[in-house]
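Single chain ahead, by itself, as structure tokens, in the form predicted on its own.
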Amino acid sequence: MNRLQANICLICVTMCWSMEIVIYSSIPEGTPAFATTCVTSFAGSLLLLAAFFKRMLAALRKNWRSLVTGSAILALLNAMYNAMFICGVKSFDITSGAFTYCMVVVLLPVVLLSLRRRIGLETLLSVVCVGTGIVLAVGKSLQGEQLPGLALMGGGNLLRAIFIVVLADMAKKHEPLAIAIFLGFFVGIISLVVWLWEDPKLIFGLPMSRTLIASWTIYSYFIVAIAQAFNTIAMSRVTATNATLVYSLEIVFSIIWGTFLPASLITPVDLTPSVLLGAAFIILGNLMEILDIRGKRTEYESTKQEVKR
């Protein structure tokens, strides 16, 4: 898998990820959200581990340690992050939602840079390019009293950016199937353990219906298993800020389908002229990082050098 296959393989992921929220949205009213990662999180591996048996046999052989330890650290700075966007969401539209969960890109650098790590020009201006988007987007709607709900998101996005730099750190030195089966093994855990605090009951005390096993069963296969699995395997490929960029267009999969879609699956957007400007922005963002124009691209390399020593 060269670089541009492994950013289309990005952009896979990131629109599966953006259908998220229309997932959701078929859940029945009553079921805990710890209850839906718990459930997916153990089926989503399950599904990997049925597959790709013999190759986390291998990967455990080569270095279990490491690779076990590396996957309980990310769930729990998955957990971890995905709490605070909970949170801190709750202060925003949909719309704004979305820009301000993409802030990572502005944060992201500030991680590498504290690290030592390298940044190529192209991509610093990409992120510039990225963030200019978000500030348009979200600024003038941005209120006082959102005002906590921003640094929630903004702790939240500094969380991801470290998760980001971690799983593309050992996505490079482990095999990167191995690692998605042992996240959503960890995330399952860590859910079903906030789960039980919440509700001892647990399972039995869902309201079961078609609806939830097809809305679980969905949200296994596309955003734990599909999307996991793609996710990790492209980010042996690229740089962190490379894949954190890609992942800024699950704004503009969003916009799509906030306008697209019918009302009783999503909340329509409201297409003002700085959410198109901002989103025209993020694209613009993207292209040039993915398309590489000049063919000068070299942090993979020096990211995998960084890695090894």
Contents of the next structure:
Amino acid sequence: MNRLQANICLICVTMCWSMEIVIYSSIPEGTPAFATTCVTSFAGSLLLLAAFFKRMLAALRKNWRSLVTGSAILALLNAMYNAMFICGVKSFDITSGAFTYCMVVVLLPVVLLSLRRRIGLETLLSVVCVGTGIVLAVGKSLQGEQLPGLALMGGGNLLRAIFIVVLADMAKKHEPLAIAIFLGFFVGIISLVVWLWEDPKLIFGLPMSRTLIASWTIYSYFIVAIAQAFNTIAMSRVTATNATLVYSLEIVFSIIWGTFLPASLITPVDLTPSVLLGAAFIILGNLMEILDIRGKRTEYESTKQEVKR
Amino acid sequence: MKRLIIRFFLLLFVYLVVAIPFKAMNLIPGFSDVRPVCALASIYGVFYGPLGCVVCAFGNLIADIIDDALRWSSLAGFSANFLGPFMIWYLWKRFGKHPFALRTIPDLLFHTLVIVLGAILEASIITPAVAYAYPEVNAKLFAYSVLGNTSVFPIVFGIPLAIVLQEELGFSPYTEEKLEKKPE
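Starting from the form predicted on its own shown above, please give the structure in the form predicted together with the partner chain.
Below: every chain and molecule of the assembly, starting with the one above.
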């Protein structure tokens, strides 16, 4: 898989994630969020396990301790940053909130530099471009009382940046599909604990219906199984910064869904000039990274550099 | 022959596992729904050739039966779901500069074009049949839903899936030589 192909997979992953809110809206009211995360994580993980059982066994035989521990750490980081996002995003309207998710693009180079890793000039330019896009979109509407929420989002994004760096490193050392399977499994366990704490009746306390099962199945296929598998596979081929830049497209997809899908599925997006300009900068930053305009970058150059370090 | 039959049922099983849950997302009740399973059409066409196309046709028919949506227009659906993936496979074989691979931007654009042509073919087979047999159905909306299902999903999900299957999981595109090399 070359860089272009890996980036296409990452774009698909980002689009799946951006659809999460649309799928969530079809889940019947009264279903706890942790129930959805628990059931879909286990189901997605089982789907991948059924398809790639041999690969997982081979990966376990190679170095099971590092694989399992790493996946558990990733799941924990995932749970922590998601909890911070859930609390932090309440301070923002839907559009600004979506932009704050993308702050990870700006924070990731900080994490990489603190780990003494090199970042290419083109990548840095892309980061600046995407960062400008986020500031343009959110900056104007930011108010004093939103600062605690912004701090939570910043903290969540910092954890997410660490998650991405760890995932990118792990995907280059272990079988990516095995990581996806274990990550789903551990996320399922963490959500099960919280769900049990919230409602000990678990699945028996839920209003089971065909719609709920269909929504959970769709969620398991796309958000967990496909997105997680594509993500880890692509991560084994690109750098953490590259992946994060592509993730920033989530805001562009969200704007598209918010503009074109009915209000019953997603909160309509307020398309102000600053939002449009911000989205344009994010797309430009992504194009600079994905298309390799100067053509000087070899396919795995950056990846090899990162692994060596 | 035995291998072909086993492969047919295995592919059919995968098709149905993906197709059935989405039967809850109706666009025109009884006629059209959101069908991400259409992403498999291009995959089956490219990697399994005519056998994959037959699976698509039967898979769609069985999904219609399960959803209690079997109508006369399902016959048109059956042939369209065979011809759509077949066209994708055939156009790659006939006009592709090399065996199927999505490694460069021109290849990706060509594959996208091929998928869109396949989608137009499917819409132009099913829509007249539905419009003729069921005049109460909004034919324009129906045509858009078929066009959307058979182009958006194969492009958005089918292309990355084809990349992963070929580059990472070792699937090779269907060629007639492949069959000749492995006589049953």
